[in-house]
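One chain comes next, on its own, written as structure tokens: the form predicted on its own.
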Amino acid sequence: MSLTDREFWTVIHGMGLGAIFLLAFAGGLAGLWSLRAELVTVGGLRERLPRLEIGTLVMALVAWLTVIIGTYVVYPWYRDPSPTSPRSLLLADPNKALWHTFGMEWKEHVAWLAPILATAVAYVVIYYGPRLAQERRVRNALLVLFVLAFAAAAVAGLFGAFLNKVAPTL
């Protein structure tokens, strides 16, 4: 099996970094959820906190890599001005134009929320450190931001997969 350069970057952007993002999200969510004073001993906190810090940092880094590669490597192929580009093909077909006007708009703009929110979560996790076990409201706010980061990335990923099926960047 061989991949073209475009297929390679699309796979790295979507499946490679997407899989790492999912793993980091699952670990970070579990870590934040279980980081409660009544559930964690001092020793347990020392053991869990570095993993939570690394997990949230990895999620933020992977989210940034994903949107940067998507925006500056994959997306230019999509928006190529030629009449055979995926964007041109979608806009030329009234039945498929919504894939561009809604799907790509989400990917172009709203997907950037994922790395911004994930970075905010990583920063607060590192800033509060062990105090997070005592700060229920901060932890709950982080859980909300973390889930919102995941939701933005998940919707962008779904649109990306569907768009690549409807109009692939060959």
Second form
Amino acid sequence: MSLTDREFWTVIHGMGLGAIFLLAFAGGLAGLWSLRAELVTVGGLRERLPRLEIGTLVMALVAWLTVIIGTYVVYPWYRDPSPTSPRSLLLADPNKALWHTFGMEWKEHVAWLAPILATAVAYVVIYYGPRLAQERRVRNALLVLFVLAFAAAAVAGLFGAFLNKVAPTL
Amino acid sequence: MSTTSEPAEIIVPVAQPKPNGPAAAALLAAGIGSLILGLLTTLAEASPAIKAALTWVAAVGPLSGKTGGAVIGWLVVWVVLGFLWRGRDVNFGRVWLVTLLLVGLGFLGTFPIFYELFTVK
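Could you present the same protein in the form predicted in complex with its partner chain, rather than the form predicted on its own shown above?
After this comes the whole thing, all chains and molecules, with the earlier chain placed first.
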């Protein structure tokens, strides 16, 4: 049982970092949703704020790592001009070409919105600290941005999984 | 058997308000960064010259310039707005609406069915 270099980096990019991203998103979303002055005690705030700060920060960092590794390590193998690269194989088959012309084209661009949006969320969470519990409008805005960051990553992750099934990077 | 009543819930004391300028700057910069990504993606389809100019790393192709340009633009805008709005309160509702619009345009500009409308044949 072994993985090639390319398979290893594809697994790191898609499954390893993807799983951490998903966990950080779930924790961050729950934390943001419930961080309301009327719901938390002083002790509760002390207990959850560091987790929320770390969760949103980890989500942003993981999103950056994912897009950087995806773009600069995995993507060059995918788009290699050789006839056996995943891109060449997909485009050579009319039944599979749409996986590249729509799926990969969307994934490679939209994915980069995730770290930008997630970083903004993490910054604002850390900037406000405990005051965030009393800033309903800001918290709601962060929730929306957080979900949009996740949506961008979800599109990229879903197409990445499908593409790796249809035309694996070996 | 003795019963003890639960202590009364302690409500979080009102934390000191903070100026919303730095937060608004971070959100608006993220919106502008998203817009730049969508704009560069669409412009690269519309102009082979722009596509070539955005090929900063040969192995990655124009994606390197589109994303690199968006990240640089986002950071520059963030630094500038962060400086301008440091310690200030701004109209958060308006900034948030503009941010949402810009992020929406970023999503639109990175959607293949949209940007391929501008592909030079």
